[in-house]
Amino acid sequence: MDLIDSEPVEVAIVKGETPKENLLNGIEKLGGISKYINNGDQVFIKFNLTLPCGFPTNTNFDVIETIVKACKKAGAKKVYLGSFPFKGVTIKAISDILGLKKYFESVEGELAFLDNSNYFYMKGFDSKKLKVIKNRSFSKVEVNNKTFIVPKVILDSDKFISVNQVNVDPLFKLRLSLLSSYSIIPNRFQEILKKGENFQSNDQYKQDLISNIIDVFSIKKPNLVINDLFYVLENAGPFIYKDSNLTKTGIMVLGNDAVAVDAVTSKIMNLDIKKSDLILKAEEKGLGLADLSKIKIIGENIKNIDLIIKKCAKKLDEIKLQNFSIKTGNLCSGCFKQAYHLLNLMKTNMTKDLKYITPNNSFLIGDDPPDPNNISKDNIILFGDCAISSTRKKKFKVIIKESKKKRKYKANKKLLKLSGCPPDIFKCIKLLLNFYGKRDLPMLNLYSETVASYTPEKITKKLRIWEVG
């Protein structure tokens, strides 16, 4: 609570013609970024880093550009930037494709490479220098009794500025700046372990996430928060797919405190704060203030602003498939987001092999779910482990062939087991390719090649050994 008790919470709600005048403007209204930023400051700018592709899905990087030279013009010392990426994927791999590195020197800050991925090309390396280096990089961090890997360039930084590209999320409605601040952590250390008889039926999938979330955040509070929403995606989201949509607001959101500002961009985006269990822990936890009549607004009147943005689909259902029907047990929140983004993906990127291939499919996910509609005809695709195992006794596992002798039994080889808790979305587009025939589906082929061209299985072993995979 030190941020809080001893400056007032104060968050700038700005509209302007482009992003870059509206941060420029909100960080004025906010008393400037000396107020922010001293002479010789190391500052650490985490900013959305998913995958190789640009903006929405990564920040936008005017904004990003605008809030280094902001820092440089302070006085700043050393200004880094980074964040770990979707799970599998390097920053290497991203910076190569998109230039980063040299775009970042080019306005005098520096790419991070928080999983020490611009190593993972060199050669000679030891297990006593890979300890070196680890050590160098890394430190253990204890909260809760778990212990999470932090880079050191994030915790030796004297300040900290979260720059969030707000867009909508299956599992939290929006990615605002609480979710994204989970990503200062590596991918092994973000993943949820089930546990439990009752993990499903409590959804402690999600439970486990926000705890964890929060668990992070606390170990480096950012000073300055940016939530840009100047543009959102919206429908179908973070990921660019077939049904997103961008959407121009004209709106930014900034402050001292994450909790604050992602309180007022939760109303102005006509979300009710009081049904959103990660704002509202957060502040439970002494970590910020999520009560609108406590934080100083200042800027654009928070009463006439009324964003209505399509969110994600509710039910898995939702998304339509061609030739594909969605049958959904009870499922826990894991399964429902990694089932979500394979389905999205799907139809982003099978427009035409979901047209062609044969009109009878079933996807089938949760805790006994329904029956494929035609047993004897249907390749049933069981997503996830619950589905595996609540549908060992069902009928449509075993094809059954009738003669005037005897009755044969013989395993329904038009099954496809999508096995984990939850599934890896790769592996899955991988045995989606083994069982249907990459000739069946090329444009899924040509996508699964375009993402094994920067996740080679070389690569992601070095992940695994360097712990961040």
Second form
Amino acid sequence: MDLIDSEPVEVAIVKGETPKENLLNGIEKLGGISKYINNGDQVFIKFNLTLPCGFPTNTNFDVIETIVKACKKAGAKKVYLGSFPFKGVTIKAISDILGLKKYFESVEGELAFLDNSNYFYMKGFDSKKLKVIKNRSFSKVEVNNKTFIVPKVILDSDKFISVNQVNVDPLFKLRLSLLSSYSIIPNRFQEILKKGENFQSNDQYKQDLISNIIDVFSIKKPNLVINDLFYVLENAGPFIYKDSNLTKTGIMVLGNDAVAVDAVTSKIMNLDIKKSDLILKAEEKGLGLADLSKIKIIGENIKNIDLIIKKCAKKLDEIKLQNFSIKTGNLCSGCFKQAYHLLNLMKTNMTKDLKYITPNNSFLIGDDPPDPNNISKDNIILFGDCAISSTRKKKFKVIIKESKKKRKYKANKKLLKLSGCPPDIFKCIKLLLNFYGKRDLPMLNLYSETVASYTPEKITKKLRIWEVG
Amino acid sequence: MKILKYNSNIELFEESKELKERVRIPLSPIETDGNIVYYLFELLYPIFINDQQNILDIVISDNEDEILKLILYETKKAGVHESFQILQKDLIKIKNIDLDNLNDFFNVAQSVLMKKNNIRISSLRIFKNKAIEYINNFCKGLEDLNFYEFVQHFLDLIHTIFEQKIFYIYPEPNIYKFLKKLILSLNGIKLNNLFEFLEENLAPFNVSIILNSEKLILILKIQKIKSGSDLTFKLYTPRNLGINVNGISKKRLMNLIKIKLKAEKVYFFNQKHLISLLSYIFELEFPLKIENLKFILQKVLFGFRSFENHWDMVPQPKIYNPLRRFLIRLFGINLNLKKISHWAIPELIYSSINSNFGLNSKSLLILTNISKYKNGKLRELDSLNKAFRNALLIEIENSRIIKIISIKRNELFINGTPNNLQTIKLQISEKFGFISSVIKIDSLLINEIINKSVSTFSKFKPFSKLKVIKMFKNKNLFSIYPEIPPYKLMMGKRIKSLTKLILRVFIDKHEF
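Next, give the form predicted in complex with its partner chain, keeping in mind that what was shown is the form predicted on its own.
Every component of the complex follows; first up is the chain already shown.
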């Protein structure tokens, strides 16, 4: 509220030849970096750091370099950069694979190991030391009767900047800055727990997720928000998949109010703001302005920009997998999101495998999904707890063998249960490999081994220990 | 002139089939039978240049304001130049030729020639005076050049002509567009340097290649006696070698050529397959899309796995012997090259590039040559500076290679700073923006890869082939900074289990 009360909400839309030029131009249009950064400030820059992959899975590092240098030029004492990555992946692993620590140091920034993964390789940590470090690095913050664990480096920073790479997203259509702000808390606290009987039918997952995102966002609102849509990953995202396509728009949207910046970005990307629960809820809570008529828009004329990008698949069966038929029951957003990623990952990393496995495979998901095409022949994958529990009494769970004398009931061995609410993707990969066999899934096996090279069991165990609140 | 005379009389000879005339392939020192040159032009010109008749060559001044010479080539068939006449240079009156848009000029030239000579042309070739000078210089002493020197000079000529924009064709054939854009995207990196690099990394060889077709079988003999610029090339027909191909089997023909030309190996390809591959390559759009390279690799691998169908060789590669394959399969290694996964390998490479380097990336490729040091052994840090040979910065945008820049030694190695890939990455990032990765590869390894996959692929030495993987694990020969996941995986795995893991992807599971 204080931001809106004290400052006019300004959003700059800039178009240029390079992302770097756009950023500098945009900051200039908003009044210069000194308007946001004071001499001696400690700055925290939140950027997308999801997986050890190339652009645009993570933020454009040329943009980060430019903003860090601008902050330093404005007199910032210290510039930290960070974010929590995808579940099961450590910041240290991503930093090592992308060479980030040294790179940020070379531009006078510092990578913040928010998950303390820089300690994971050190020896001699007993539970006391662990507790000391955890207490030193995290604070408990209460918002709307919920407790969140937030890194102190973020809370203690004088200024907070969000640099968000805009890509398509399966749940929210676009990965905008509000959604991106959620990864300032550890993965364990990002998880949505199943509560109540109507969790799935009311899509409580999405409602709880939106509510959590907004609560987390309210903990530390950014002073400067940058939605970088110079390049946008479309069709399949926000990670690079087989169906992904990178489109160049040449545009960047930035301002002092994340809700307003997201609203303007949505507008120019042809999304109906009235249908964006996240933006509307944030406005409703007084965390920013979404009413375009009240936002001072500078730079390019919003009416002249009309970007049409291909969104993610709305339904899972739109993701075509060879030899697989996808049967969807009543589905909540949690399972949809995870299945979307798993199916895209399979499509990307199982090109050969999908030809090898038997032609009949059914992927059943959601509450009370339709029966497989061929009960006796199909390999059946049950994805998520709802699919597993609601099909408990289905015929395909048992195989009946009839002889002259008697009937024999046997458990269907062609059945794979991917449990979880929603299931964990890395666990799903392991289960798929066990089910079909490594010989039949050579590409997925290679992918799994490659992933294991940066998520060794020893380190993921440590991550779980360090994440406990 | 000889070839024009030959072309104009070809019909007289066709019946007798007694063609003894020797001619030189235009712009080359290669002397061969007139009918081979006739055949090559008749076959290739319509496919790669223009499939219509009659061509007008125009020589213009360097500042494009004057026509200096007009030559009309009449062709009975596309590509078969039969006669020429020098036209009056003021026949076509035009103030300035718009070389970027030759459509209008072509129409003017066409109408003038129709009116005055009653001839319809299908193509214009415009040379600036400078181009003629370069070509004349190139042709001086051409007969005395060996094949290696000829290729070097020829590639240099092509590079110069396209770089300086002194030669135009209308309508632009695909090969012209391809070369123009290739040279532009190479950003000053010369084609002859690339050829030199490739030649240097080839071990000595002595092969013959049969290019089969129903009309005329061509036989190439290519030999590299020792390292360096020692490459010979000869072109024959079976008749030249005294071989009657009527009723002769493919294997018999290959064996005969092996004996006659004293070749170590004889390869057999179909002309139409090679032409189809080349056509596909020339149709490539620039900036080069990684996905298109994926399709080319798919085609090449498909050809490779079609041994005895699309291509053949003598001596028969031992690797295809079922008994030997069975024996090594007992050790868990499935090396059936007829089942090489032509679609999965490019797919894996493509998705690996996309996910590890990203859809937009800048990667620095450093080529070193440590072989000049004792036993090829150098300390890892020293090897970079001392053994540095070349460096290329490859910029990819939306999975297209948009720029290749040659990086000089002094840009990489700044005095006083340690010479490792990490500092190089930071230095280059400062100048060119964020560099995703720095890849260092040594000539020894490239040499080994080329030789294992081309020269000695047919030998049955599975364990010597594993040596290549071992070499990849040697940081003096190959390293990547930062260590991307596939590299980490390779470094962390034992050679045998890594081979098994990769071969399952590279070789199809089903034997039949």
